[in-house]
Amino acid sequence: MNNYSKQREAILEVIKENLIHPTAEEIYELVIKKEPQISKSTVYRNINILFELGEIKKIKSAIGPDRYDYSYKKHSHIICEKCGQIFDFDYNFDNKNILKKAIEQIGKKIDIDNIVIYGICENCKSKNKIKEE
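This sequence as a structure, only the one chain, the form predicted on its own:
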């Protein structure tokens, strides 16, 4: 399952090149431009393998399908609650204390390496201001 494959490498390259946090469908559409013979099931299966190997992150969106990100450096994400756009967010959270507090409060281990903050992006704020006037 973890063997190297040319197709998996092409999928990973597409994710690395696209910092827009693409969906699996968007990854497929980009990969077939490079590898026209690749099937959708192969792309989806390899996305899951790359996720399991820790090569990419899966970002669960409040709006729409999951999105994927290349784990090139430790960072968190901000997701717009209106449009679903995802932004990288660099901040050094005190993960050790967050994890300790979470375990104290809920008694279960959590995924502290994937902190997501929700809000409204500037573009959506601007659209709402125009509508209000």
Given for the second form:
There are 2 protein chains.
Amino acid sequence: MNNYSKQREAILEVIKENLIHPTAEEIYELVIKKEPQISKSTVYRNINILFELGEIKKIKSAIGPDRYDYSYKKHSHIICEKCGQIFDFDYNFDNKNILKKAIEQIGKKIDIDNIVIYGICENCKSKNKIKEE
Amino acid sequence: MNNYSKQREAILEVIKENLIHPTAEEIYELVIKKEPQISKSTVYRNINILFELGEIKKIKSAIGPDRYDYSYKKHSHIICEKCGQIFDFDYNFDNKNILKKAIEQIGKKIDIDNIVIYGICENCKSKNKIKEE
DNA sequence: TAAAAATTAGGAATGATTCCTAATTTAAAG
DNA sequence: CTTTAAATTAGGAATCATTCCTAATTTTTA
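Coords for the form predicted together with a further copy of the same chain, given the form predicted on its own:
After this comes the whole thing, all chains and molecules, with the earlier chain placed first.
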């Protein structure tokens, strides 16, 4: 692992250029424009490698497949469980204290990578209130 | 939706009794002991209904299928991205402030349902340091 | 420049979940 | 009660996302 390949480079570029939290499928559709011969398995394999290397973040959406994120700047995510929409969220969690409590409660240190707030957004909430026919 | 069915009741009971964040498959294996005729699609359908109703929580694990949780008490989760382990985490997030910042940043109110900390646990971190053969 | 290691394309295989349908169960109405 | 309507079920087919497999190619090493 960790050798040069133009495919891997193109995939990382696409993820860097598209800050829309694309799915693997979407990454494939974008990267195929640059590397028309690329196969889907190569996209999946390299996404996983880039994630392992810590170059990109994996976001477990509430709905549909996983999404990926290149973070120029550290941030969290808010995800709606009804519509699946993902919002970038810039918040200063007290990581030092979270870490301390985590060690107390689970007995081991955790390297915090991404904090995700799952909830229901206003739009989806109000939709629910309308009596369904 | 929302009518009586002994299958749905049995599924909810199983989730209440097993606080191990079971997957749909695991719920099926447990509930089949009580309702031997039950089908897997019934389990999936009812898990979704119970989630829609807000009776159970869905946890997007870093690894493998979704997991479910009946919460007698509100809590968060810490999930390891390498091994997929899920830890219950009792932490007092400043939800009022989070909500305020969220409205500022994304322009809409969010009903916070579950805060998840994705990271890498000590065990997995130390495994990585060992030179792989 | 030759040998070893890593990566690729492409398709098959797998795993999780949803969808479909006819039969059954539950609820509602007279 | 009985009848009718609505909801739910079992079971399997279908779908979707992802991983696995293999022979060929590319990259690295020495």
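Not measured: the values here are computed from a predicted model. We call the rigid core whatever largest set of C-alpha positions still superposes within 1.5 Å between the two forms. Numbering follows the first chain given and starts at 1.
Superposed on the core, the two forms differ at residue 121: its CA moves 2 Å or more between the two forms.
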